[in-house]
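Just the one chain here, the form predicted on its own, laid out as structure tokens.
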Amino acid sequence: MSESHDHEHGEHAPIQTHETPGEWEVLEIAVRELAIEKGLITADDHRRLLEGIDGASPMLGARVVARAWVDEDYKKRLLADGSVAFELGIDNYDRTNLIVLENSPQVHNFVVCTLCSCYPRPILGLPPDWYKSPSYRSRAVRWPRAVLAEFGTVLPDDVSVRVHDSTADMRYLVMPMRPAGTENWSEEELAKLVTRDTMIGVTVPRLPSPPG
């Protein structure tokens, strides 16, 4: 006896799941449904938020840094007002209040959130697990140079290290120094040097190793 699995117009059988929602999932559903019922948000607002989270990645932040490297006017405006970052078509879906920190030969900035894991998600995507870990959160402010060294970032003694503590109201993006030897690079090429970790400030951009 044969069994047909054909479904017209792209339809499929209902997806079955028997997983029981966890405590936090039940709470999230209840709060969301109550907020929609009270008119505080709409279902479309919630959908847009999820799409923003799914679509955000460190490449968005890399575009911002690369633009600042090649456009001095943009860089000045960005450092004065972090919201300029969202002019590049980036969706600031959670209304992040952003401050951009410029690294220099004299000062190296990096970011932590000592209370939880506050992070500029619209521009960097989801935070890495290590950023949320109690070890990083506590040690970054006490032994910053040691933490940076664990990421392979060893700074000269005459470079001042500044640790910035993110909050629910204030998030930070580090603008790393542009590597020497990239004077003739395009904005797109430069963006490939900028990683999530360089924009947190635990590493610095490095030129790719020559082949061979």
Contents of the next structure:
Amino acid sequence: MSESHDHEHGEHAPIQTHETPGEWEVLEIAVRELAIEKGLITADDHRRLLEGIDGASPMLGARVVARAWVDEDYKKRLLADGSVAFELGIDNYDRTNLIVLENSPQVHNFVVCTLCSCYPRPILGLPPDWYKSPSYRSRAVRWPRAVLAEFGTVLPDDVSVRVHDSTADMRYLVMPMRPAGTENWSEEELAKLVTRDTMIGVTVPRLPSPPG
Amino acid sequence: MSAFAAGQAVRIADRLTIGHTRVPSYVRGAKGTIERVLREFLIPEDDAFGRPHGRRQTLYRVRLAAHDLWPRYRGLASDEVQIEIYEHWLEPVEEAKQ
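Having gone through the form predicted on its own, I am curious about the other one (the form predicted in complex with the partner chain); can you provide its structure?
Let us now look at the entire complex, which starts with that chain.
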């Protein structure tokens, strides 16, 4: 095998950096090393935290939404208390306080953090770059319908928009409406329709277009 | 015991701040209603200064009509912004007597 391993290397930029670390990076390293040296945390605690942060993805939130779509009792409990979301074996590594917002034919919910980038990380992973952009953060509360339209989501004239500014201690997950025509779908199939952006609320789940 | 109840009319204080807060300027001075009462949390003004045993205040979700927040807002009368506000930033609003 190794003899025939002759595909081209060196096409990408060399993986190395010549930049010196910035002020915040130096501060983080210093505080972390001190905390480890003083025995407050271990290096393994730190590694495990990073692994958890990187491991969370929107697939987790999708499982929660799909479960709520098929289980009315679960949905009721979830809407009353967002911590029910973590029953599905999801690691709430930063003790996120979750509120689940249910879309309806009358109300469309979506989420922004105008002050920074607050986001339900244990259940959706890290936020997309646009969520952190000053443009999205400043305009979502001021021109919500125009911002949704930029994401390809044109709300009908009889649907109210409810923007949730996630600036303090709670984090938000939008529960989109289950698309028509999925009545016989399994929970696993349904979860595939629930993408990150449908749970931020900038779009809604759609059935895949039929081939051809 | 929280000072405000769900459905109650409130005003978000219009204050200048020194240091960190979690009340964005666009909602300061706005009138709205309590959407729900959450629980007590450490206030950001203390948290920002590394006082983990600092003052705690009840946190509320407040609903604000988009048309009240923004002049010339384009959308439905029922469009809303909802935001979390700590008790020390909320003031009661006297309901107008008919």
